[in-house]
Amino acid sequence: MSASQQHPASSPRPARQADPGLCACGSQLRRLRCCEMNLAAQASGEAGRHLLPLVERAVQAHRHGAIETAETLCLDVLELAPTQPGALQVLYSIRKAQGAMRAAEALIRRMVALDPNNLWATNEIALLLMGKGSLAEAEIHARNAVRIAPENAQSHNLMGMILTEQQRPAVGEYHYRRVLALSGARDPIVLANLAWNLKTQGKMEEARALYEESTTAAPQVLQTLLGWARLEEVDRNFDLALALLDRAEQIAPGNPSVLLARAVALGRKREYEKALATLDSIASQSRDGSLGPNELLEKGRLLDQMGRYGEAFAAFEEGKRKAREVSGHAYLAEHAAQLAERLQRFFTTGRLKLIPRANPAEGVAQPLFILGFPRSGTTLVEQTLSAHPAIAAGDELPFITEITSIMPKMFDSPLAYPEALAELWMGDHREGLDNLRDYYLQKSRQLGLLRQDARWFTDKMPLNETHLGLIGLLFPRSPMIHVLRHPLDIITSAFSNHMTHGFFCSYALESAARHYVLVMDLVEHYRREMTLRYMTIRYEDIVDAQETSVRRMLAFTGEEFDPSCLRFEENRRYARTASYAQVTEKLYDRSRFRYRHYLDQLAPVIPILAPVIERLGYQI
């Protein structure tokens, strides 16, 4: 417990609180001298030189417990020096403690940009960051904090957590190796993250051992625990996992994450009373008696798994409110319309065939496409296909949004993707497609994608259809094999599950109907304005007819057809979607036109979803 927490004199002053003047972010500092600063306007630190006493007494009020002092203190020298770095982290440090974490970001976002080699800040804001889950941004600290200092172990770990967050494991690994590399020990908590990184991988046996290794050394780590129970739960040893939760529930009784994992585990040992009794147990210990929004999602699943559809679309509708609510998101749809429009008026048959495609790389593995929206079924078609012996799994691949960012800067372009692929025009960029195909399977054969034994490797990255242009110029004899569904399906699916792409359009029932509409828009747009090496595949027909989908399916990407397809639950590698738990299980129909539970909840998506409804041939 941090001495913020020990001290009720730790709280924020009365009378800052109340004067109408002070941050909206809670720093308790002026606007003007936090927020609304122009730190370009403001004088050196040698100005602040005189106050020097007064930060050393700051921080040793802060060490010795004496937050109110060293609070007042800080903030007295702030108004005078609002540069001041001592004081400036003594305050963030206070503020983070008090879970003022609005004010803390700007507290450390200043420091950072006063000394952006300060290696101390740059972690903090980074860490900070992933706390809230802005991954990309922190990304951009964490790789600054590894140039400061590349030999700081704590840098290293940190840039590893990023990367396995980001669904990057493979290049997170490295850096997690590092760290024990540079240490020189087996820290039980480093050992604890590569576990749950490999675990990511697929790579269980390996993990378990580290798991088996960091538990052994330091027994009473509450996450390393959940990590490996999550690990267990995964690889369908439920009785393991619920073991090691007894384990977790020794060191914290009624901690909220150690209940929702038991109610995970219960749940697909389909022991549902049970799971909804410990979810209940989670909101009777919550200050306001309720759920969050993880839990609530979890709970409406469940309720769905017993056929009590009402109550569990109430708690999906509950749990989605809540997340807004607690993060802040809301679907951009301004952001999406225009690349949608953007993306349009470039790709057209005209401007196409002056844009030379690129040249396939031989010798190498190959990807292949699995595109749809979420919740459509394209796990179980990468399940299904990588169970073949020539298609390895590549899982979510960040590659293709990775090249529409940096693709204007490899062109030398002013302008923003898809318009800076004018710049293919030009005589010293006619090879410019061949680079960016080139930093995509660079980034494959860093992840282990390009095995010596397969020709192809899928990528299911959600909405790659977006860019369904640029891959066909990327890779024109790249199979792309788009998973279809009833839409109302998806929908009631995104909204039944927690998911960040589409510009967060999952977090209502509307905007995920409108987003899911914009992107199949899209790609009758691309299928009607150039020629794509492009097959549909109905999630429907593969459950009704299995086999002569996967025929289908491997037929079009030029494979024989391999028994071990048709027993894709047999495939041991761990899928890293919201779909992990389903594609280990037999094939099953309880999902197909599982909207038909749902219809009056459903009611206001079904004018916007109507068009492509008919479009695609489905029917309500």
Given for the second form:
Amino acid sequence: MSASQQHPASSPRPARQADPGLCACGSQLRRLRCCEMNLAAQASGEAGRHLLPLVERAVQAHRHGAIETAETLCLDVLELAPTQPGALQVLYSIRKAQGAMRAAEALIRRMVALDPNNLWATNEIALLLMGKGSLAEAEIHARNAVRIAPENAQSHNLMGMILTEQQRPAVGEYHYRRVLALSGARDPIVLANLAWNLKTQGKMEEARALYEESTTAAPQVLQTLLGWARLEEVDRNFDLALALLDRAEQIAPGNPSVLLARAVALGRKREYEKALATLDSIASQSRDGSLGPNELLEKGRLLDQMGRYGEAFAAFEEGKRKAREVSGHAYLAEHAAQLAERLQRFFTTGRLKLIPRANPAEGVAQPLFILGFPRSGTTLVEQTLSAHPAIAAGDELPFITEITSIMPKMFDSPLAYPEALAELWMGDHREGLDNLRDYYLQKSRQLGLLRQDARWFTDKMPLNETHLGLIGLLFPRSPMIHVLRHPLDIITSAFSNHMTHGFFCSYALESAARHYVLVMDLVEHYRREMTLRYMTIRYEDIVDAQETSVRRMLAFTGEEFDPSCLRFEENRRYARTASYAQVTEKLYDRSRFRYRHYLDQLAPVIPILAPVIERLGYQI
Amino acid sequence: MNQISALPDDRQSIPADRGALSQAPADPRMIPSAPAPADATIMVPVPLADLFRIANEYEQAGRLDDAAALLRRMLAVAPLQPDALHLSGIVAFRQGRMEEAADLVEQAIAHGVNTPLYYRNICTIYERLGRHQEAVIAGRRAVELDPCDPHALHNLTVVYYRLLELDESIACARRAIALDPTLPGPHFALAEALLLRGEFAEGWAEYEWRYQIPGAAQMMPKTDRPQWDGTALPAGQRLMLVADQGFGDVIQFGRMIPWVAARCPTLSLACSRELQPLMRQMLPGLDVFDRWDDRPDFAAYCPLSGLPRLYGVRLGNIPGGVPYLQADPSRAAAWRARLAGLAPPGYRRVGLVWAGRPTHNNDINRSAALAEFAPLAAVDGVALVSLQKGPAQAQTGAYYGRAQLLNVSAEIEDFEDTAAIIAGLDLLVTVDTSVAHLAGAMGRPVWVLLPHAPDWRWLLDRADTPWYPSMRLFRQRVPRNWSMVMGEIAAALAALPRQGEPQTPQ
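Starting from the form predicted alone above, please write out the structure of the form predicted in complex with its partner chain.
Every component of the complex follows; first up is the chain already shown.
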């Protein structure tokens, strides 16, 4: 979440005419003047300079709120000169305000393609892409914006927002501070954005002070109050969070985001009935009388806490159905299977004998990998271990996945990962893994993870075990702690939370189970073929015998036992994942074998999971 | 005697008399001879007896799928035909479908009329299935029906050995030998029982029959040179030793190479490449080769496994000071450093080998599954180190025990690596494999899990062995049930002093 300012959206207007020649993106331009246009063949914007008076009228009309006039003028201009930048800009603004995001995206992409140095357009596309969750692509444009205008505050603001969302908050913080320095002012929105960034780094006090400063300067900004309320909820100041939400409610009565945040805070106070009533009020205000995906999942979790399991699962199912409908996401089964097959084919004992391992980097903290399927207990393990003075918390680091993307480029390979590792057999790439190791460490350094007093920093990116072999090559001395939990508990929990990991597997119960099996098979393959510094720890054992489990993990890491690890709930660090609330409570066994309440609903996935359940030594 | 190899075994032949099988069933029915081509309109009927004869020939020729297909067609027409049921059982046995084999031969017995051959063969099928009591009953019935059948007595010898009823086993073997002194199987079975009891004098003599067992691997190409009799050869005459049998045997009997060299200084050793570095440790400058084409001229030969007889090994005079094998110091140092980087500091490093070569005739009894070692994995302060090679190595992927399991097997290239790793372990826990012998020969602490009826070399009822002083034996109480043994080992491991304390496990 970031406190970027968004224009209030108005409803898209109906199409002027049901013309099949109009572009499917919704721009209301003809297809051949829009998405099916050959941009390279178009004359430059100069060719339409005789239309400039019309463009000027469109700009003025738009500025004065005569949207329909502005829109008509733009469509007329673009019919004659489809690359006219002024008309594209006005029409983009109109479509964006209408919520016609597909059309807006098509138009702004066209503007950037026509003029890559257009700072405004570059900023806009970065913002738009960030809004739809395409963070990697948004980052490309945000970086371009900084390249175009290195002293432009808005460009740095975008970088700050995107990198914060990308879970690289330390880099994001740098850019926010650049915004403040370049602007020479304490803009309340930037302060709120920086506050949110600091919250994700666990710097709660500084974040709180910034929120206070921001709301003093601009007390009526909804996003700022929402962000601050979230900080207080995370920091277990539930009453303060609710008070902030009261203020937000006054600004935007009935706002669904405010109500959802209130339901979450109430749930954490264990005021389940009130929380449910709050969610119901969202439903009653919505157009179709129903909740959105996030609200439904929250409702399901509340019902689960209340022991109303049948209703809870129904809410999860409906939430996931809506999530699929809204996002269009579904498990990319074929991609996942292909990757697994290629990894198994490449990582074999015979090949691995020929691949040199990266040399350990001396004198700096080393990564400690906490592996596991989402919802298996990796956050708990990280909170536990990072309470140790020699272990810093790194959270979910995206660098291993990034390395799989940049590897072909770094190795000058025509092949993709993992086949690109074959370049290591060439004389000029024998030290290629050292370079990739340095990339990982440099990125970690930018996040401030290489603490002087720490020997380790954790990386608990879920499903990093997919790349266990690569991790073993890059960091052969790094401990890998694989957190196991009853697969049916994992799948139940994954189904009750929103997540996109694992090729969108958790958008449906069956695909979550299938991906779990695929990943476990892959892990077993790596373990057969390679010598790894690898151990398993069971979530259930941590609950049953906490100290023994903690001692085992620390001994495996090579660290002395430290009693503070037993009081992980006092670790004030904020975990960014869905488990943040659980890890601030003392160990409890409520989450252990929770699947038993859902056996009927889980029946379709039990045959899928049964073999691995047996191998893991669990029972149903 | 028309000997069949229906149930082959390199140590314990399963003498099923094919004479009975070759009698065509007197069944006048006809069935289609073979699947008709798509365009055929006429099917040629073939007498059932002919079909059975063909199936029998297929089975003898090793064309088991063809035999099974024909037998299925026969049984579709004559489902209770006992010879077809019996032969189907034999085929199923040879294809490894043991339960099905037992079921088919049981049906043959139910529908046959006291055919001794059926009982004789089902005795061995039951033995392989671990159904030893049923095997005894069937074996006795076979002998009762045909008291002059030495093969039935031989089968019974083997079953009694599995049950450690050695008096019975030896008695059956002697009766079989009396009936046919030329049969190698009973001689070898007798040797194993005698050696297991420590009766080495007669045992070594009977042990010499091993190369005559049908299907046994030939030790070496045919030669007109004599087998060495243990006396010194004239100066300059070369003795060729042959590293025969399994890797473990070579390591165990390799200790006698210096004794041989004292009598025959001109010495060569035919030895597989894997073991050559270890065997060179037995005698500096020893001439070793692994291709028969490279063999030097020699005056006499001797298998390593024949040396104990020539030496006159008895329980009290086992030669060779242990340790007689060492790890290469630089490799050992490298592996020690590698293990230190992988295992928790201060944890006891316990090597594991849970399975032997799957083609070994007694593998079903001697090998375990990694998952069965769970009690060891639950002992605090232990890091397990897998030295397992071969197909069973795959089990490391699905290991989810409590203790860390270091799968270093993937990086083991040869026996020198294995020795180097053993040198850095606090303890090796292994089933009866060559790695046990290697650790024993190195004088390293090694605990060996033995099946209920162990190989003869581990003797009876003792936790130690005169062959290797650093070895401790854990014996299975119930055939094919490792749970009690694992419990004992886990308890013994937990009782060991923590690392840093002076005692070493024994």
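Computed from a predicted structure; not experimentally measured. Numbering follows the first chain given and starts at 1. Under this definition, the rigid core comprises the largest set of C-alpha atoms superposing within 1.5 Å between the forms.
Once the rigid core is used as the reference frame, the Cα position of residue 57 differs between these two forms by 2 Å or more. Annotation: Cα of residue 81 displaced by at least 2 Å between these two forms, core superposition.
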